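Only one chain is included here, represented as structure tokens and corresponding to the form predicted alone.
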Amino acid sequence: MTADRNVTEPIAEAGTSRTVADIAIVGGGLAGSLAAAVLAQAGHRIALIDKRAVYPDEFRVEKIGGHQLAMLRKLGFLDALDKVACRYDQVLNIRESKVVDVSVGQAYGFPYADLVAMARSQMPDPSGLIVDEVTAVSCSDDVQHLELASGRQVTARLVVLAAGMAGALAYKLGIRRRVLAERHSVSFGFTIVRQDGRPFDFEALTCYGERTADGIDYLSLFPVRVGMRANLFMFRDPTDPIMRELRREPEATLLRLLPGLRPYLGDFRVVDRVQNWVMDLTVVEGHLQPGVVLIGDAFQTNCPAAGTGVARLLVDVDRLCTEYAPRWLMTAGMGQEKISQFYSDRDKIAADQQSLKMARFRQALTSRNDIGWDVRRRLHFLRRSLTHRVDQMHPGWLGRVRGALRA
């Protein structure tokens, strides 16, 4: 059994360009190399596949807070998450100029790729990622064959597949995409600082749409290490011309559609390309197969508005790799019945139902004109003011805020 092994490589065949291990995860984003590293820690051999040995700078998680914390401590990557992050503690929430509340609490900002770099420096053997592309899997009650660009066999016992919404592999194997809600929502990222190179006079916040015709959720500011990261929600037609000029001039834009910013921004520009994102609710069907399992968005996909994707993509992990996965090597076989046991998770159903049930609540709450979705906005942000009171904030920040209340 994989407990009594006392390496986490994956074995080479000598002779052979054929790798031997117990689970091989396919893409190596931040589901992949999560699953790879707590798995290889606790001892199994793991193959993590990705096609690259750096992940690029992509625009997809940039800020992790909350209960997400927690989970990343019980799987034992907070230490190494506070090294290649940027740390706040205090979040100043506006719309339409006014202050909303404070929220308290720990949370990080980081580009996407440094977080896929610290969970891949968690794994104990560096050779277990293999960086080449997986182009055909076979899989069975048994043993799973994968053949590489490289003409590099893998054989495993279990197949993750972690590569995101790059479902080719999936559809391979019957895997399909059902669409829920196409063009849902529309992000958009880019990094801003101060004309004068001083720092912000906060050290996160949040601004919230003020008309719904603008379709405009929230824009939220946090610290990375080369200035302040801005993330842009929105749910709007994404060929909307306002798209292109939030690319071409995002700064003059950004104060157009939010003008309640300006009085806490001064003078700013952006100092890198402005990304943006065009994500549609989907869930797989026909995934309940012998031999693989899907984790993360290559299960389903989550509304980057609403927050959930990192929290849904840590219950995977954490299920899939301290609970099930272990036991199911501890016997013979990887059928059906195994997978379900997964798929029919407590803890993975609620969060995939919650993930669902926010993404749809956001888009209301953002974009809903009738009266009874008008009271619940209302409401929302009165709860909001009432919960988190604004005394609690940082000395430096207290006077700015009495200020803005007052007007």
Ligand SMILES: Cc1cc2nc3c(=O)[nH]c(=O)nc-3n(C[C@H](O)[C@H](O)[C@H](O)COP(=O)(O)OP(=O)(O)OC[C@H]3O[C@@H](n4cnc5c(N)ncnc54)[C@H](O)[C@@H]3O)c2cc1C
Second form
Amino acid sequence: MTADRNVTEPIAEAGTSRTVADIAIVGGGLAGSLAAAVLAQAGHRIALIDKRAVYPDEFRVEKIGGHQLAMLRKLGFLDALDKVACRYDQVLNIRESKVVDVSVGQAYGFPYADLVAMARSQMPDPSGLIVDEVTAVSCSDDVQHLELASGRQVTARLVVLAAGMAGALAYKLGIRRRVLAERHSVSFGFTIVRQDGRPFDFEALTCYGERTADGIDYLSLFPVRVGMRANLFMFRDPTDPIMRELRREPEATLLRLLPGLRPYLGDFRVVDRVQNWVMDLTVVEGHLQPGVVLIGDAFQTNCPAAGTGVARLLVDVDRLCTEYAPRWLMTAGMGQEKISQFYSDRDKIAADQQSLKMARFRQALTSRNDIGWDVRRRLHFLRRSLTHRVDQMHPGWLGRVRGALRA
Ligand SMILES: Cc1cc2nc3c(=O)[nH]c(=O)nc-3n(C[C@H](O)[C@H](O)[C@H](O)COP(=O)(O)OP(=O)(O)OC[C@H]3O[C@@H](n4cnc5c(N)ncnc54)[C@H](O)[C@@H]3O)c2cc1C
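Please give the other form, namely the form predicted together with the named molecule, since only the form predicted alone has been shown so far.
Below is the whole assembly, all chains and molecules, this chain first.
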């Protein structure tokens, strides 16, 4: 129990290679690191275990805004985010070189590794991070045991599995991944600058695909410290030769696929490695077990184009770490009946379902070419651009027209 304790760091038992904690978190990506910081700040003894001391330069979420920021503020991370990320407030949205509309609202761009480092830095005691690989987990109604590659052992009352898409540990517990859509989307990430070294004429820009056959949902350009970051989201066969062309000649291929971009970008070049990622949509099965709970990508993967991965994991962190886990620790045992409260949480279920719904919607809006979706696509952009034009007129007298267009 946490109530009568006066130290909050995990206890490394003297003379042994055993650590005792209230909660062991496996995986210090965004989900695990945020969870560790929230729980440790609340006074729980946390062992956060990740095989890497620093998250590597891997392509994951690189921008957040809107409701995600409200959640980060609620969890107490917004000030720290503001210090490490690049803020922007306006996104110019274009299609076929024409302005669709302008999105206004606080948003941030960053390398994912910086976001993870920011979350880890919010742990009150850095010794809560154990750099090691968890090789085995055994769970029960009472105490959970973890074995690490170094030979160290960790004992905890609850295990939070936040190991992302790496499924080996969950598999050993009998937890399986069901593939809902194989090779659902392909994403590219790279950084661009103007050839003349001057800044671009926009703060941030989104360019939507022009032809369904290209399978391009959108290209998102937003500021990071070293330049303008580009995230290109596609629904297309990952073995198509265009993938290689995008890696080898990103500038020319991008302009060939999105000719409407040319007047906005001018002469530009890619200044770093083009990273790409093929994403399956998956969800776990057999996860309701005593002593262990799965969060973030370890529970369900997301479509990057839908931009719901962070929203989902923030709901997981919020519900688990501010509501359920603290309550579970106040009474003996960690049986299934406790764990099931988290998986049946209304907000969690809604966020997981919304993520899958948006994944399917983005794919259909991008690449379905039957008449129904063709009309829907036209209406989608027409409604946005009419709403934008109305917004630019006199603010007072067109309120009702605006409402009707948005309905
Ligand atoms: C290309 C791409 C673009 C994306 N874009 C967006 C976007 O625009 N918007 C959005 O909302 N979402 C986006 N997402 C989704 C988002 O990035 C993920 O949902 C989020 O990063 C998942 O975080 P996580 O902590 O669950 O997993 P990860 O960040 O993958 O963390 C897992 C951690 O577990 C550790 N680990 C694994 N196994 C072990 C072990 N046995 N022992 C110790 N440590 C272990 C790993 O080292 C790693 O640090 C994108 C994803 C991708 C791939």
